Each structure stands twice: as C-alpha cells, then as structure tokens.
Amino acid sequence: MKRKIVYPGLMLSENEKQAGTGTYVQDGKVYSLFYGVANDKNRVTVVPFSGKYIPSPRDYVIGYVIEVTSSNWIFDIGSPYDGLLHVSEYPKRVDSSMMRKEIGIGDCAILRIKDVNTSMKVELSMKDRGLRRLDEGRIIDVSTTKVPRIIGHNGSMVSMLKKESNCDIFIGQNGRIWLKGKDEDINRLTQAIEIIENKSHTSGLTNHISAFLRYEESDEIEEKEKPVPFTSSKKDYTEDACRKVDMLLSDEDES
C-alpha cells in the first residue's frame, strides 16, 4: 500500500501485527482512526489532516504540570489524554514534600511517552537523556501534522534552523516546539516556523527558509508584516483538571 488518503474505519490491513499509531485494531484486522493519509513502511500508521495529538509510546512531548500529587505529577501533553508522572521515573530520588520545589504547577518540561493503556492512561518518563525542567526559552505551539514537516527527511529542516538562527531547538511530537536564543532570533525563527506551516507542501522549502533566515530575498516567500510572536502561558486549570486528575489517580489506585 502506498501513501493514500483514508478515512475512519477503513481497513488498512489483514494482520494486526501491523498496526501503528492512528490505527486500531477489531477482529485481526487493522482499521484507521482517523481521516488522514496512511503509509505501511514497517508498520501501518495513519497521520491525521487536523486535530489533537493522540499520545503514543516513545514519543517525546512537551507539557506543563497541571497537577502534583504525593507520589505523581499530572501533565497537560496538548492531547484529549493527560500525562502521569510518577515519581520512580525522576531522574532523582524526591521526597514527595519536595515534588512541588522539583516542578511546580505551571512549569513545563520535555518527557517521554512511556507506555499508553487501553484505557488511554498516559505513563511519562523524564530518565532519558535530554529529558528535563525547562526554565528558560520561549515553547511555541504547531499543527501535530506539520511535525514531520519542521523536522525534515533526516532531520534536514530542524538542522538547518538550528544553524541558520542560531538557536536551540527541540520539537516534541505533540506540536509544542522549544525555542532557546536571542529574542530577535527567536522571533526571526518562530516567523520562519509559521512559513513552514503554511507552505508545507512547497517543494525546496529548506533552500526558501534557509534564505529567509539570513535575510536573503526569495521569490518563493511572502514575509508577513509585523509576525507577531507567541508565547505559551501558564494556563489556569479548573474543576475539568481536578475530573481528569481523579481519574487518573483512580486508575491508578486500581492498578
């Protein structure tokens, strides 16, 4: 099978043992989730044209710390889904009234997706490499479709951001993207990141944006005037946070 658009419910294969994410599976035979464009390299996975991102795991996602309990953080991840923290999977050994001095509500943090149940109970991990408490830098926010896109075939267009902006960057695969430098480098590169949005269809959109980035003319782009850049906030969490924390540590109670 190759690349073709598909919509939910739609067999995509015979042998559930192919089935990857955007995919479920009823009866041994795999079937879309989405309204999407599948692709069977190793696996069958349907990426979605619009909508939330659908944790999975071994992904590495962005989030902010909606709540802290004695023995967990809760994340919002940008997803339907919260993600639980639980202590064992810190880096560090923490005294649960030390949680909240580690990471407070409202800080966020770059995390893996460790292991998502049947019940969309999402596990994180911060014991990997790189995973850490970010306290500094702006997070910006992108469509999870154009994720593959900002990254490029091999890593191409993220490479050539970091060096053409000279900034630090990690895209985490739940379309929250962390940008560290200058602020008119980090303005210049989140202006380069909403072309790429845009015309992410564009073919030599690398060359394009390279250009864009030092400030050479490029007849392929339009700049916007006056982009105005975005910064995440901490958001202000309510009796809908509390609901999905109680279920969350129910499960958990129950497990």
Given for the second form:
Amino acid sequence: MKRKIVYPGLMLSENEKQAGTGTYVQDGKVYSLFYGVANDKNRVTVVPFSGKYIPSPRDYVIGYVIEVTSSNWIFDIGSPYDGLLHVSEYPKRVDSSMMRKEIGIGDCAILRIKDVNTSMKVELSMKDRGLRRLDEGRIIDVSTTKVPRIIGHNGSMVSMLKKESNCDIFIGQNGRIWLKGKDEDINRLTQAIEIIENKSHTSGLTNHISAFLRYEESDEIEEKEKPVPFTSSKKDYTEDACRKVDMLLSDEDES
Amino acid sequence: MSDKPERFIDDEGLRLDGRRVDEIRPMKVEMGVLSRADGSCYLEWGNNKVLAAVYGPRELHPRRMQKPNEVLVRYKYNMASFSVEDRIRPGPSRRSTEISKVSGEAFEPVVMTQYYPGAVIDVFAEVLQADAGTRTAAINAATLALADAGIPMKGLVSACAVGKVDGQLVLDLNKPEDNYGQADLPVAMTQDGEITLLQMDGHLTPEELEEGLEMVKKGCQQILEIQREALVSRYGNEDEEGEEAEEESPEEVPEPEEEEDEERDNSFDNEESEAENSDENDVTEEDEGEEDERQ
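One more: the block was the form predicted on its own; return the form predicted together with its partner chain.
So here's everything in the complex, that chain up top.
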C-alpha cells in the first residue's frame, strides 16, 4: 500500500509509533481522522480531500482587508480566524489617520503569519522580503489542501506553470493564488489549476498540465475523459475543440 | 386509524414492504451535491429523502456562544413543508428543535472539537421526503457531509431504528409500522458500538430493549458499510489510474503531499529565486520522465 483513500475511523496501523499528521491513536492503534489520502512511507499520514485553512506561524498567505481600526488592519485570510496586521508590522511608519490610504478595505496583500496564539489570535506581518500590497493581477481560490500539489515536489509544478504560462504566480498557503500576466494566459492557467485541483490524487500530473498549457493533446489522463474530437470528424466539434483551434490560429497570427 | 393494516408481519415472516424483520431499507448515497457548502450529502433510505450540508469551521457570531477551547457543532434538523402528505408548518417546532439538539449531541464523541477553538461547524439536515426514521437518515447523511467537509473525526456515526409491531421487534420501521406500531427506538452509534443517541417512543420491556439494541447494532453495521463504500468509491475510478501506475513502479514516485513542510518553505523561495530551484527542477523532471515510461 503506497497511497490509499481512507475515511475517519479506519485503522491504518497497529504500531502507534507510526502515527503521523491526520491520525489519532487509540489503544495502541493508529486511526485516520480525515476523509482523504493516506501515505505510509515510515509514518502514516493522512491528507484530507478538503478542509479550511488553519493559520500556522511562518505561512505565507494572501488576505484582503475587511476592517481598519486605529492601529490594526483586519484581514480575511480564508480561515475561520481573521488576521491582525499591526501598524508596527507595516514596512514603513504610518500614522493611524493615513492607514486607510495605505491599505483600504477590500485591498489585497501578501502577508506572513507572525504568530498564532492558543485562542487563535492571528498576528500578521508585512515586514519581510516579497510581502506587499497587490495592485494588479487576479486572485483565484483553491482548496488549501491542494496547495502542496499545486506547488509540487520541490516546486516542480509551480515552476512549470510559470514557465509554460508566462504568468507570475504566487501561491498562498491559505489556498489563494495570485496570477499576473496576459488575460488569455491567466484564463488558461486558471483552467490548468482547476485540473490540478480535481485530479490532485493522480500521478503524472505535471506532464499532463504542461501539455495542457502548451495546447498539446495530452497522452495520458485527458484522453480517457474526452475523446478528442479532431479524429472523429463526423461528430460535431465540441466547444472546447473550437476554443483550442481559435487559440492555435491566434498564436500563428501573432508569430 | 382507517388505514391501519390488520397484520404487520405475514405468515412467512415478511413485513408490509416485503422485508424480513431484521432487514433495513435500501439506501442510496451521493456526496458533494452542493457546491457552495463545504461538505454535503444526499441520502435516500427507502422513501426518505434527506439532504445534509456542512459549513465551516467558520467564525461564530454571536461571540457569547463561542467556546474558548473547542469548536461548537450546531446541528439543525428541518422538515420541508412538502415532506409529508399534510403540509407541515414551516419553521422550527417543538419536535424539530428537540431532534436538532439530540442529533447534534450524537456527533460530540467523534468530532475533534479541540482543533478549531472558538469556531462553529454548522450542520443542516433537510428532510425533503419523510417516511419514518428521518432523524436517523439525517444523521447518516450528516456524518458523510462532515467527512466531505474535511472535519477531523474519530469515526463515522451511523443511525438506525428498531421498533415493535405485532409484539415482535423489527429493524428500521417504515411509515405504517411507525404510526401504528407499539414502540420506536432510534439509535445512533459510533463504529465501536458506543451509543451516541437513544430515544424511545412507546413501550418495550427491558428484555426487548436489550434484544432491540442487538438488532440495531447489526443494522448500524450495515449502514456503516454503505457509508464506507460511498466514501471510498467516490474517488475510486480516478484513483485506479494513479494506483496502477504506482504499483507498476518498484521505486517510490515522489509524492508531493508528503513534503508539505518542505514545500511550505519552498513556496516562497520559488517566487523569489528562479535560479535556486532550477537544479532541483531537473531532478523532478527526470523523475516524472521515468514515471511516464512506466505508464
């Protein structure tokens, strides 16, 4: 057993030393806490299929301002708990009357979680390299449990996405992804990320997505799902196929 | 009382709907039916049709309801006005308030409440069509919706009723048996057989109660199997591809989910320095190539 779909209460191991994240121990045996995928290399861990983002220190997140108080910005960070950014954690000195001018309600920013206390008070910081207000681009939401898959092993997926889509990408640990690039590139990239989200538990995904972004017909997963309409000319072209042709034509025009 | 059948169990031991005394009604489950909810489940059990939705964990207002060290599980059972023949008045009633309370408590021993202090998990169970045993059907649906929402739980909860008709104990009452029977005993339990809900309507002797609990335990076991099946088969088809590919490969294919911590750190480095991960990149690309050959 390498990977396996598990559900809450399923016994995973009889050795309590193997208990990893997403499991609990009862009477010396390890059980799953979540509905998700179990991995057992040396420890058994369970990664849930879904779930809310729970802040943990040093995470990078994308948040948007929901309230400005006299000394804090309050950010929605896509979690049950709101984040507080104190003025002293802002890169430059701001007078409390000028806070709304710096970051107003609805503005987005890349932030880092400085600390989370036991009552889940989340303290944010913007005093770090790369942390900034976001003025352009687009933010999309994915499930926080899929974030590791979108980043990939040692960042393989995200660097491939960047390379193939010509977009700038930032992935927040809370499942918000910031994209910057040409509109059509972003649209394609959004579709690619949706595919990753839906097929995160299949293997060979990086190559599949890479082909998708290059508008090539993939040789693996997609073939089974969508019989490619190019070969069966008698059938009506699907909307997807037309779009692909349009894209190819417009590419040629440009070059 | 006019439509009361003369006998509930015929000479061959079959009930009005053709079941044996220890048989449950057929159950059909579909998960993830509501896209806006964090977790959802639609369940049909005989003629019962129930929809369960889970939202959260999310921020709890009003604040005074917050529990400082654990999450609050708020369960709301509601019957649609069209769920029974005579329209029932919409809105909370004495009955639905009571069922909401006890059903919510049925999940207390399994939900890991300490994970989300001060937050709330909202569970909504809507009965669309009622045919006896809706509270148990709602609990069965709610368990799956909670699992679908990614809520950490020690196990699944399954619920079933046992009752008495014609002086005989029967499992999973249907409408006429519920209306005209002598007793109805809905029970919810965890996979270890720990009872988390027990109510009784009517009269049972202590011996019958004990025997009934044994019957209901077997019923819950069957339901648990259906729930497990629903969870595992949901991603089953897609997963086969992934698993087959892996079984063919003796070496370990790098699984990104595992390296979560590492990636957490890397996620930002990738943003900052393309050069840094370019060599790491080569390694992974090779790995991916190998994987392809195997496929």
